[in-house]
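Next up: a single chain in structure tokens, the form predicted alone.
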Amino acid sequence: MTERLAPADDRVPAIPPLFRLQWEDAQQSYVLLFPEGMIKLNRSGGEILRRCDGRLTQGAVIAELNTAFAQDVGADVRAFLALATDKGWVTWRPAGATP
């Protein structure tokens, strides 16, 4: 099986306009809303996607999460972002490029 890779750590992930990330009290989790439905995210997925605001590089997202979870979660973040990219939940741009 080939491992999917997210772009390099110096690229900026963002949730495209088609999707909206929000906290749902009823679900007690973050959800990703889109015209055809909703995706309920687990805690890790929500913590990753809420940092994909178009300002932080993947490396900065990983650094924040390493601190938040007090462990190295880089491989897991990259794997999740690769999956999110494949599903169209995240788009990428070079650091410093205008969103």
Given for the second form:
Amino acid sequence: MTERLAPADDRVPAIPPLFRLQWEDAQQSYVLLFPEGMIKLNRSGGEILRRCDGRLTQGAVIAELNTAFAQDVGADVRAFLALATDKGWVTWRPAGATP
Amino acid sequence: MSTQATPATITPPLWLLAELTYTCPLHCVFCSNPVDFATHRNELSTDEWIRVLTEARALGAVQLGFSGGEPLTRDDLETLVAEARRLGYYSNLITSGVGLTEARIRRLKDAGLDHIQLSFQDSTRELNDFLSHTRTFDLKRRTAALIRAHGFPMVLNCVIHRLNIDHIGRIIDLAVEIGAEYLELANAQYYGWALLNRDHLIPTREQVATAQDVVARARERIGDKLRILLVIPDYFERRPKRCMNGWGSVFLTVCPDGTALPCQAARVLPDMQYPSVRRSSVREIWYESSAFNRFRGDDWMTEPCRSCPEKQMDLGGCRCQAYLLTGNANAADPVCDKSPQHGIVTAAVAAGGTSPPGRPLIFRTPDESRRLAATPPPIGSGVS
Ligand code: SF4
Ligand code: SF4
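Starting from the form predicted alone shown above, please give the structure in the form predicted together with the partner chain.
Complete assembly follows, chain above in first position.
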């Protein structure tokens, strides 16, 4: 079961099947593709969303990005994922539940 | 060359519309295919389409629509879908649903099709019976269930016009019931067959207002499990739309015979030499052809657009509409109330609700198409 709830660090974000995330050379960015549209992501948006693979918890995503960016990006990640949840780009499930 | 012209910067094509065929089992009165479609023969082969897909993808195209006509009438559709997936497109099948069998949808899924846009049309002449015509209704429902069962995201598309706009509430209920993710309620755009039939199709102002109201209330009730898009005819606006986000800026349409167009409707423009994928590469077509450069930037504009402070917003509107209504492809889209020909649009709106006596609806059949190709209707205020 997936749900759309407020993001929490022990929950697992994933991109729902309606969307596809992919790297576009021509645009030098990640894009999120969905019926009738496409969103070009900035660098941090792309780095966050490509970790929303249905396995990492939000906490684990933050930990990876803290390392990658060599600073504490927790607040930014939580804010971005809250927005992404609103837009329907990510859904959530409890850690340990099967996708 | 004018000194104040903004040089055109050419951005890569992002959307490719592959019109695989003009063959279609339906005869919609609002079809956007060219009126003389029956005289276009000579469809591209599978290999030619694969080359088009490959070249457009290399330029950056990523959204891909397979349309027509009815694309399911091509038996190489699965092959093309598989190739599109391999190349990294996000692909969409735009279909009437006729011919979408269980076996076919399974093969399309396996080939990697991303989503399906199911159009609601009515193939019958009893258009006012729009949704109650049980045979069509049941076919669409069965098809929708099939689309769901195979896990495809579903966009339901319904072309709205005077004869069905009062049913919008029922159409929304139906979309919820069959589990669509998106519902597009797009008013008929008055090109092709819809322009021929415009006086029958254009809704009244009251109908448009009611429809907007019904949609607003439905959005509140349903929330975001169904996203509803309502596009009202631009005849009701005071500014034209930024057509195709600009000529040759994002969209590339390839017609069944390989003709490349910046927009599906663009074939109507006079004195245009549209390039063909049979003779040029997609790169040459997009960057170098005179047709794709024709309305890039703003050097082509005439007054009132040329000196208009809003010209970067709407880019002067739709070239096809400007030509079809004024006879001049460089004119301001007469939807704009700054256009000296805006009266053509207000007259058509004012006449809305009164079907012209003695002029029946014209159905998109091959016979009508051949008849109309032999005697094209005059340019100007639609058809007379
Ligand atoms: S609009 Fe109707 S007639 Fe035209 S291609 Fe689509 S289904 Fe066929
Ligand atoms: S005059 Fe031309 S550019 Fe200005 S708003 Fe009207 S259509 Fe757009």
